Structure formats: C-alpha cells, structure tokens
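Have a look below at one chain only, the form predicted on its own, in structure tokens format.
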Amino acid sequence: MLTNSRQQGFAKVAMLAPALVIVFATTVYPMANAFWLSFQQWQLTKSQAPNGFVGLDNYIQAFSDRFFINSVVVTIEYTLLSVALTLVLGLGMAVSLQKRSFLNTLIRTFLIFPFAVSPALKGYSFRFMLQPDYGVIQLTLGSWFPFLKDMVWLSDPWWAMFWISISEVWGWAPLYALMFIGAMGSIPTDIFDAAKVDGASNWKMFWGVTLPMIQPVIIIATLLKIIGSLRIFDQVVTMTGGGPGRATQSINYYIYQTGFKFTNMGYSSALAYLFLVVLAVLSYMYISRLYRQEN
C-alpha cells in the first residue's frame, strides 16, 4: 500500500508530466539537437543528413564572417537607439502623467495597449504608414516639411534603422512609463516636501530626488530592454527584409537566413549558440539584479 505522501508525490508527477513532455519536445530536444548540429557540417541542399563532425570550425568561422560581424554591429546600433529612446520617452511620459487626475488616469489605462500589439503587426503597420504615396506618417511629415514629401524612408540605411527602432519604442515606452509611474508613486512624499522647503525647483527635485530613488527600477528596465532589443526579428522581416543592402540585418535575421534561406544548418546552429551565450549572460545579470533588489 502506498502512503499518503507517496500518493501525493505520484499525483504531482502525473499532473506535471504532460507539461514536462511538451517542454522537452519543444525546447530541450530542439536545443540539444541544435547544439549537436553546431559541430557538424550540414548543407541541407546537398545532403539530407550531416556530413560529419567538424569540431569548432563553425564557431571559428563566425569571427571571420563579415556578414555576421555586420549583423552584430547592426544589432548593437539598434539596441543603443531603441533602449535610449524607450527610457527617455518612458521617463518623459511618466513625469507628465505622475499627478493624479481624471485625464491622466484615462491615459494610463490606454498605455498598455501598444505593448499588446504583436511585433509583426507593428512592423506591417509602420511599413504601411511610411509608404510614399499614401502612408499616414509620410503624408503628415510631407505636409509639415515639404522637402520630405518624396522621401522613401525605408530605402535609406539610417532612416530604416530609425523607423524600425520607433516601431519597437512605440510599444515599449508606454509600458515603461507605467513602470516608472509605479516607482515614482512609491517615493515617500516627505522627501519632496523637504526638498521644496529647501527651495528646490521641480527640475532639481527630478534630478536630485526622483531619478536616484527610481534608479534600481531604471537599471532593471534597461537590462530587460537590452535583452528584448537584441532579439529583434519581426520588424526586420516585415519592414525592411534586412535592407537596404544589409543595413538592418540583425543577428536573429542573419541566423534565420543562414539556416532557412542558404540551408547551412550547422553554421546557423553555431551562430545561434553564440548568440544564446550573450543572452544568457545578460539574463543572468538581469535576474541577479532583480534578486538583489528584492533582498
């Protein structure tokens, strides 16, 4: 006869088993298989199975691949731009909406909606709005600034990167504004009262009181946004296809092209694992910082 504790243990395992099987089938096995492939030479158009073990050749090749290095540079540029814009605009909106009023409460309610939009839909929407003949953004900017009337935004390397970043910032900045509003709301009002007695202006209170007090939240938000920005893929596919040229070809998009367009499965797996190491380090930093803040 099984004891009650053993029966409860078997019941827990039985309830967890379906989820564990799904996780293994969709995550653990594919990752293990990709890791094994990263040490293999496999051109899918030439053979149906890997051609043999090549050791670290795929990993070494990455550091001399100018296209991969370009994708790293592009991803870093995009990350710096999108993170900076998200934090600045998020802080700006948080300061503007910090005071309690009916209008501010109503606006806060709608701030979450841009983040709920899928990245692919953001990309398609911004691409449509930037079309030269009928795009809302293009027509608006063209009417305000006539010299921009015939501008083809996504054909210019810098502007293509800028608008991809804006499509992401549009979704993330409102969410970060809500995070910063919550952090500002937790600051004791006595600190602001004392600063006002000392004659501090609103600007000085922001730099001397508000920013230092919400710094832990800003650091965590920055790390989280860096991780999200490094994984940029959907907007690149839907807005520019990595162009013009390779100006917006991110790491994720280059890995995708290497594996599914050029069918070099071994090399793409190695690139994916190099990228995974970077994300793992950043994730560790994020979790460590979050754990330290809670304690």
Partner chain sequence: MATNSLNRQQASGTPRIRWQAVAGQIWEVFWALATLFFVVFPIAWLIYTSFRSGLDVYSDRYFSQLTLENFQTIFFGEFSVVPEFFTSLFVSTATVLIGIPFAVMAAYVFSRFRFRGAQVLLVAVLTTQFIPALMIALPFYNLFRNTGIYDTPWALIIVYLSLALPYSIWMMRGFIDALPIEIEEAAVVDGCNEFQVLAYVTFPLVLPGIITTLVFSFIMCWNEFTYALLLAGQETVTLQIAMTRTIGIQGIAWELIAAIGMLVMIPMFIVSFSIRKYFVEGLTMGAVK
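Next block: the form predicted together with its partner chain, after the form predicted on its own:
So it's only the chain below, everything else dropped.
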C-alpha cells in the first residue's frame, strides 16, 4: 500500500472521477429514466410525451401478457440448451486437445477465432448454411439422409431454437475449451499417478479427478454463459426474426418489439425492469463467486 498524504487524496479523486462519472452517468440516467417510464402510459406514435401515470398497470399487464410469458419460456429453453451444449462441447474439446502435441497446439490457436466473429455475422452465416436448396449444411445432410431432403430447419420451432443455440455454442465452446485446458493443466500430476496406481480407467479419472478439480472454473464459466444466454438478441434478429411464429422470440427481442417496433415505451420499460431483477440475482451470484475465487 502506498503511503497516505493529502496530495494523494486529490490524486485518487482525479484519477477515479472521469471513469466513474462516465460509467454511472451512462447507466444511472437511463435506469432512472426507464424506471419512471415504467409507470407511464406512453405510445410514441400517438404523442411526443408520456400520457400520464398509470401506477403498476404496466407491471400487472406483463404477468397476463401471454406473449411476454412466451418470451420468458423461450429464453429459458434457449438458455438451458445453449449452456448445456457449450459445457459438453467445451469439455469434449478440452479433453481431445489436452495432450501436448504439435497438432493440438496448432488447433488450440484456431479456437480463439470464432469469438472474433460478430454475433450478427454468426447468425447470418448459419442461416445461410441452413437454407433449403442451396445451404451447405442442408445440402449435405439432405444427401446423406434422404428423409431430411425437404427439411426447412428455420421454419421448425424446435430446430430454429436449436440452430440459434448452435450458432452461439460455436462461438463459445472453443473458448470454454481453452479455459478448461488451462485449468486441467494446473492439476498436480501426482493425483493422476495415484489414481492410475489404484487402477482407475481414463473415464473414471475424468469423473473422479479432472471434473472435481476444475469445478470452480466450470461454475464461473457457466454463470457467465447463463447471463450471456439470457440476453440473446443479435442472432434472433439475423437468423429468425423471432419466428417461426413466436418460437424464438427471446425476452430481449420482445422488449425490442414492444419499445421500438410498437413504440409502447412505458410497457417496454416495465418489461426491461422485470428482466433486470432476474439478471441482478444471477449477477450477484457471479460476482460473489468471482470474489471467492480471488481471495
């Protein structure tokens, strides 16, 4: 710790202030504004200013709005699917690339690239590959499995959700693999030696030694992924536009539709606040984990 002096007090404030002012101005203002809006009735197409205080009406409306409830269900399904797939694939990749060899080191370098592809582009890329008649995934699957020949993936409610998840998993699983490889590398090797002496198989060592040892990393990574998945938006816009029907309309997408397409500002803000409550709980879990990890 550096020594204390009065001059230091000035330095601290001067160094902290610009960043904190920007961070809190760009979040506290919109949050306060949205909070106020969430109690207002305001249809932007009808008037330039809010039409008046409606109390908790917007919030009450949300609980009986079946499209909102649908978006909550869709978001939860999507989150479960994409988090599970990311974890399983990430672990699988980590195990397959764990050993040190020239080939594995080379492949590990490639693992960072999907992350650098923007979510919007991921969405377009997968939508393109899934197109009937000329999309490469559909062409290939159709020629291998004749019963899939006329499949229109993104017009099927379940498969549309599945492929949005895959586009997301494609970006994140490789990074999770990198994280897991790093964590696996720091397990002391004598634990494996001891397990081998006891006659444990590779499979048993994975479940009995590797997984428990990297559990802290898995938990942190999973929490981060859950928070990210709940906020899915970009690929919904570029892959399905919420369709077919409302099958892939996530919470964020529904709030977007309510606010920006149907310009129902008050209601949209109330929905955003309801969503914030859920995210706040998860963020709290994540941050407290982060701290435990550090200390």
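If you superpose the two forms and keep the largest set of C-alpha atoms that fall within 1.5 Å, you have the rigid core. Positions refer to the first chain, counted from 1. Predicted model, so just to flag it, every value in this text is computed and none were measured.
Trainee: Kindly check if the Cα atom of residue 23 is displaced 2 angstroms or more between these two forms relative to the superposed rigid core.
Mentor: After core superposition, the displacement of the residue 23 C-alpha between these two forms reaches the 2 Å mark, so yes.
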